[in-house]
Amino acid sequence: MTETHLDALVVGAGFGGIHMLRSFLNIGLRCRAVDKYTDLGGTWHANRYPGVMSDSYSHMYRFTADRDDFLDASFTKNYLTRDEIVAYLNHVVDKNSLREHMQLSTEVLSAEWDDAAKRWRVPCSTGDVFVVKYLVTSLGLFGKNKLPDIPGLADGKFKGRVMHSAAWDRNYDIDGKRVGIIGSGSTGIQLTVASASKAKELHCFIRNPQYSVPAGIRDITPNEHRKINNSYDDIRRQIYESKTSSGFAEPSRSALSVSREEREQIFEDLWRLGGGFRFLWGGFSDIGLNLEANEEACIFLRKKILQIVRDPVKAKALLPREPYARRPPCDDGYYECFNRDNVHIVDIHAAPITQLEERGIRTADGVLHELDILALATGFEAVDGPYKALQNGIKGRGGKQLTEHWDSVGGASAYMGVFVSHFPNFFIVNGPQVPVANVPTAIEVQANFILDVLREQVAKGNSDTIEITPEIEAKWIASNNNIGAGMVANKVSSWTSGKIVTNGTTQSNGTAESNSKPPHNHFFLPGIKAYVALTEDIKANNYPGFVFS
């Protein structure tokens, strides 16, 4: 066993773990970030499945506070792929010599508060145990996949391969196979469009179609390039000025206040345009908070679907049955897929999945769906997944486990998306109740009150403690959940406003639906301008519900 005292440790290779990494050195503190996968990336590491990239536009999903890497920044089309953003957060290790800081193939086992040391111990599974002054976790949304429960799944008896979208096995040729994936959310369409033209049949297995815009992938020109370069200060404005940070104007005008006509043409602009965040939020600033308004987008889209897939059977199957309100996927001719004869829909919603079999998957109607490979496409125990699965837990004050505490309020929280009660000097980033903005972003914003915070511990004597009061918490979180009470996502199952249903295999295989959790709001939905403007309150308040000792 090897223990190392260091000031801080980052958990976690990705975006938020790189940039506290970075932001921690560049005070002085002596610092290491670990992770227990084989290379950086996080999320991005994991995810290479066909088809995967980015959804946000090249220029915006990056950190933007270093103006010459902006202007330096190397990208052809307007969206990123899997494996570009990969070399670009390796481009910011290397150009910040991070990479002797950092600690690969270590995953953390636990994390204790020590209250008499006012340190953190931290076992990893490589035999180190670090002990810090600070914790910081950047586990990500999506870190512990979730696996369908099928029976026949977990007993191995099909006889072809199944991958996890999230545990995709890049040497697998899905070239002529007969390809099956569960799930029809962001990754399942990516899944669906990079297949459709290889496999030897692919079958569709959907429970709860959703509503998906032509991402509109395009070329980026050198004169747009120049453009955007030019246009730096613009931009890096507009971030800390608007709500979601997404590179696109978001109009105030209501969805209901302009005529049939004008609004027909706003959707029609914002369709070819491309994006499923530009749709959701650069047309009407209410398709998201009023029904009414929303469902005029999905009389849109609707009408889109069929006018788009030929088969009247197939397009039926693929028509959601829900307001617009889930994550909005983007696609590069997901619904033309569906008009290719090898390209099947296998409606679960009428027919649930029973089991899988030796040769593929029965559905209750009686048919046999022979199969080569099954894809995954079924998500993650979003939110507090990752702390779920560290092996013993991450515990604060008196040894109070962090999934309990959250267990006890509600739902997975932190104060300004960083802060919980009863556990000191600890910092999640990019977790629950992070800006719901563009991610960088958000990171960038959570990082900058981060380091507010830590300089205050200094005018205050150099304090032992950093933390929370349970007072100051506990109206954070009801203020968020006020916040998110009004939104059309709490009218669909969704685990963006915690709203989940629970009933055994109702996520996975198509039965009915029939308990629910009430909804615990995962976001800060006014954004990065509203964020920003209360990290400003807090600091001119002398940062009210925090305690120094």
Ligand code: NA7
Given for the second form:
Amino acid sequence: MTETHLDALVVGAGFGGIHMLRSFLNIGLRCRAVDKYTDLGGTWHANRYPGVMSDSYSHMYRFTADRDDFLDASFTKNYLTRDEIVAYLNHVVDKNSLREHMQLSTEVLSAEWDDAAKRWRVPCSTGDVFVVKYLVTSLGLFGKNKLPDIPGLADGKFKGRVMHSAAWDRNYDIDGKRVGIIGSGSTGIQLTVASASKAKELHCFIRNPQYSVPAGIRDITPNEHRKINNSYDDIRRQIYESKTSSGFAEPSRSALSVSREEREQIFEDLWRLGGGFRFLWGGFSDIGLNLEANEEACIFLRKKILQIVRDPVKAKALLPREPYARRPPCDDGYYECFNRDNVHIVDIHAAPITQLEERGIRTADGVLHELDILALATGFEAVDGPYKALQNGIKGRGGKQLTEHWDSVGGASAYMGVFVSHFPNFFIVNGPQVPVANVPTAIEVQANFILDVLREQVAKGNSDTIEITPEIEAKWIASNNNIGAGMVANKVSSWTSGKIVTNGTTQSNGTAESNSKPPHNHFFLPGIKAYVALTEDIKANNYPGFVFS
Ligand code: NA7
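To complete the pair, please output the form predicted in complex with the named molecule; the form predicted on its own was given just before.
Everything in the complex follows now, all chains and molecules, and the chain you saw is the first one.
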């Protein structure tokens, strides 16, 4: 056992962990970042399935505060592949000399607040024990894979390979194989497109089809890249003056305020431009807010599906039965894949999976779908999953377990997406109630606020601890849940709204079934501009709800 005393430990070496490490080192803290993976990148390290890429614009999917870095960025397409993102993160690490402060293949086993010493004690899988004043976790929203509860999956009788999308073996070649994909979210859609032309037969097991729009992947010409660079100041301004910082305008008009023809044209333009976030937020203000406006988007998207998919049976199985309200996927020819003879839909809403057998998946209609590989694009125990997965958890004041605390307040929560009552000197980045926005930007605004709070701590005589009151936390949770209750997302089963329905079924009237947990909102929905305004307000009012002692 090696005991290391530092000012701060950052857990996670993805976007959030790297940015926090850099931020803390910049203000002179002695700090280390650890990560359980063998390499940096966090979620982007783990996700290597065929077709994996970002669906945020290339020039936005980076830390834009560093002007030189923004201007030096090299990308050739409007979206980045997974490998380009990991290369970018490596570049940030090297440019800022962070590598010597990082320790990979190091899994945190637990973290316990020692109130006498006013320190966190953090034992790791390597035998290291970090004793630190500040603990920062940036475990990622998707750090824990979700495996489906399919009889036969665990007993290993299936003769082929089974791989979760976030535990993919890149040496496995799907060429000429009989491939099965369970799941049709962002991941399942990317995997389908990447597999359709390679697999001998591709079976897509779809329970709740989602609405996908074209991503609009295209080259960025040198001229266009120059234009982006010349707009740096405008882009930075837009980032902080918008809700989602996605790199496009967010209009304030309602989908119901324009004529049918105009609405149709706007949807058509969005479809042509591409991008799921753009389709949801870049045409009208109320697709996510108003069921009637939402239904207009659904009508347009259903029509597109029916136009593209030639086989009426396949087309019908691809028609979503719920509002357009999950995290919006986009694709590079998803619906077109189903016009291929080797691509099949297995409608597991109609005939659920009964078991995984030696040769493949059996469905309730008795059919055996023979497979060489089963890809589980079944998502993640999103948001709080990585915290539940910590062997002995995170224990705050009086030995209080973080996950128990979250159970007692209705779900995973953090004031400003950062602070948790009863957990002194503990900061979460890119976790529960992070602003719903472009991820690097959301991380930047959270980091800026943490640095503000640390400055305040110094101003207040360098107190031992920073903590928030249970009252401010309760108000924050209630406010987020109130905002969430008005959203269409609250009517579907989705990890984004925290309304997960265990069997995944959504009723034909579009509402999630009653066996779901009470809604608990996982995001700060007002977004970046409102988040920054709130931080200004907190500072101007002398940090109400914060206790520096
Ligand atoms: P998602 O968006 O959570 O999608 C998971 C998919 O897996 C979804 O289609 C689920 O169907 C399906 N699923 C999950 N469990 C089962 C079982 N047991 N049986 C059948 N189908 C199942 O995860 P993704 O990986 O696509 O995306 C996660 C995020 O990564 C995404 O939002 C981006 O931010 C990047 P269901 O709808 O529950 O019927």
